[in-house]
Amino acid sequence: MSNTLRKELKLCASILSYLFIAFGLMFFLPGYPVLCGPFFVCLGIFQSFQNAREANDLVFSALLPISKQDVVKGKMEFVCFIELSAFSVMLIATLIRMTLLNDAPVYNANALMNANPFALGMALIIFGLFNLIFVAGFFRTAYKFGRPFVSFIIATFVIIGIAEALHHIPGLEALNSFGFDNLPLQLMLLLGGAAIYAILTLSAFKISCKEFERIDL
C-alpha cells in the first residue's frame, strides 16, 4: 500500500465511502434496478471528496514531498480502493444467486435486470464513468465539483435505462441470463466490462495529472 493511499484511507475518507460499500448487496434485491447499487457507492466516493476540498487536502497534499501526479495518484488509488471493494460485495452475491438461489421463485420471476456478469460487467462501466466524468472533472479545477457529478448522474441513469431495456429486445434475451444460462457470453461481457473499466480509469488518471499540473494552488 503507498503512503499516498495510506493517507487517503485515514485522513481524507468518510466515514459514508465505506458505509456504502454496502449498497453493493443491492444486487440482492429482486424487481429493483441493481445498477442503483454501483451509483450509491459512488455517492459514497463524492462525499470524500468532498470532505477533502472542505478540508483543503490538495494544498496540504501539495506541501508535502510529493509530486502532483503522486497526489492525484493517491486520489485514484482510493476511488478504485472502494469501488473494487463494493464490486467483491457484488461479485459475491452474484454468486450466491447464480448457485444457492438459482431456483428462488422471487429471482426466476424478476422483470427487472437479473444479477449476472453482465450485471457485474455494466457496474465496471458505470465506475470507469465515474472515475472519467467526475475524478477528471474535479481535476480540471481541483475545487468544484457539483458539474462533474451532476454530468456523472445523467450519464449513469441513461446506462441504467439502456441496460435494463437491452433484453427485452427480441434476440437479446440472452443478456438478462439467470444461473449459469449462457455463462460463455456472459464471461464475455465481464471481461468487456473490465477491459472498458481499465481503459476509462486510465484515461481519467491521464487526464488528471494533465489538469493538475496546470493549476496553481
Given for the second form:
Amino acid sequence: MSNTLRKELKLCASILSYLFIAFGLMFFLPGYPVLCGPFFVCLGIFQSFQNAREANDLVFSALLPISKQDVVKGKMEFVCFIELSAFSVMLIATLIRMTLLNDAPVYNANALMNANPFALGMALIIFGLFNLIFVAGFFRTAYKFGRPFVSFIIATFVIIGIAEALHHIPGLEALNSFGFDNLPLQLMLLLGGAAIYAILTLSAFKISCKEFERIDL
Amino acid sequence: MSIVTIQNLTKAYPSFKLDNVSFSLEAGRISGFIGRNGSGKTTTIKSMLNLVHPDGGEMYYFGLPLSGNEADIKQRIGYSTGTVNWYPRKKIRDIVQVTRCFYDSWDEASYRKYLAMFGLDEDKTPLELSEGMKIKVNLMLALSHRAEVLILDEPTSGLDPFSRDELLEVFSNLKKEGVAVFFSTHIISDIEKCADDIIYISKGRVVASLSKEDFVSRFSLDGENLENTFLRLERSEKNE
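Switch from the form predicted on its own to the form predicted in complex with its partner chain and give that structure.
Below, the chain from earlier opens the complete complex, with every other chain and molecule after it.
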C-alpha cells in the first residue's frame, strides 16, 4: 500500500465512505433503479473529501516530502479503492441474481432495469463521471466542492434516466437481459463501461494534477 | 556556508506585493524573520515551501533549486506553523504513525524525546489541546525527522512564557547540532534572546538581513533596545 493511500485511509476517510460501500447491495433490490447504488457510494466518498478539507489535509500533504502529483494520486487511489470495492459488491449481487435467484418471481416481474453486466458497466460509467466531474472539479480550487458535486448529481441522474429508458426502445430490449441471456453482448457492454471508467479516471487524474499544481494553498 | 538561498522572490496580489525578497540561511545559526502583521512573512514562508507559486525568483536548498527537487529537499527540512490545525479529530498517535512513513530519516528516539519534553499525550486529539500544545505537536513532527533546516511560522505565538523559553532552548540545542533554524515572529524578545541573524521585512520588502550585532550597530540608537528600534523603524516605514 502506498504511503499516500495509507494517509487517506487513516486520516481522511469518513466512516461513511466505508459504510456506503454496502449500497452496492442495492443491486439486489427489485423494482428500484439499481444505479442509485453507485450514486450513494459516491456520496460516501464525498464525505471523505469534506473530512479532509476540514482537517487541512491538502496543505499538510503538500508539506510532506512528496510531489503534488503524489498527493492527487493518493486521493485518486482512495476514490478508486472505494469505487471498486462497491463494484465488487455489485458484481457479487448481480452474479447471485443471475444464478441462485434466477427463478425468483420478484426479479422475473421486475419493472425496472435488471441487475446485469450492462448495469454493472453503467455503474462504472457513473463512477468515472464522479472522478471526472467531482474529483477533478474539486482540485480546481482544492477547497470548493459544492458546484462539482451538484454537477455530478445532475449528470448521474441523467445517466440513470437514460439507462432506465434505453431498454424500452424497440430493438434495445437486450440491454435488460435476464440471467445469462445475450451474454456476449452483455459482457461487451460491461467491458465498454470498464474502458470508459478507465479513460474518465485517467483524464480526471491528469486534470487534477494540472489544476493542483497551478493553485496556491 | 549558506544552505538556503532565496533570491529576488516576487509575488504580486491585488493589494500586496512581495518585492524581490532575498536572504540566505546558514547551518548552525538561528535566523529571526521579523515584521508586523501583513508584512509578507507568511507569503515568503509559503513560497519557500512551494505552497504559493512565486511570480519570480530563485530558491536553493543545499545547493539544489527547489523546482525539480522538492520531494528530496522536503525530506531534509522541517516546517511548523502555529496557526493551522491538522486533523483535529485524529489522535496524535495516528497522525504520527502516518507522517513517519514519509520520512527516510524519521528518528523515533527524537520523537520520544520531544513527546516527553513537550508533555504531549499521544492519545489526545488536536481538538483536545490548547493552542500552545497544538504548536508543540507541529514542532514535534518537524523535529523528529532530523531536519537540517527548520522553517517555523510564528512558533512561539500562543505559547506561555515557560514553553517559549523551553522552545528557544530547543532552538539553541539544534543550532549546536548544525541545524539552521528560521522562524518568523513579531515577539522581539524571542529574537533578542536567541537569534544570530535578523531578517526584517516591511511592506513585502526585506529592509535588512544582517547578523544581530550588525543590525543593532546599524539601526539602534544609543541605549535603545531591539523592541524600540523595531517600533521606530516601523513608524518611519509607515510614514514613507
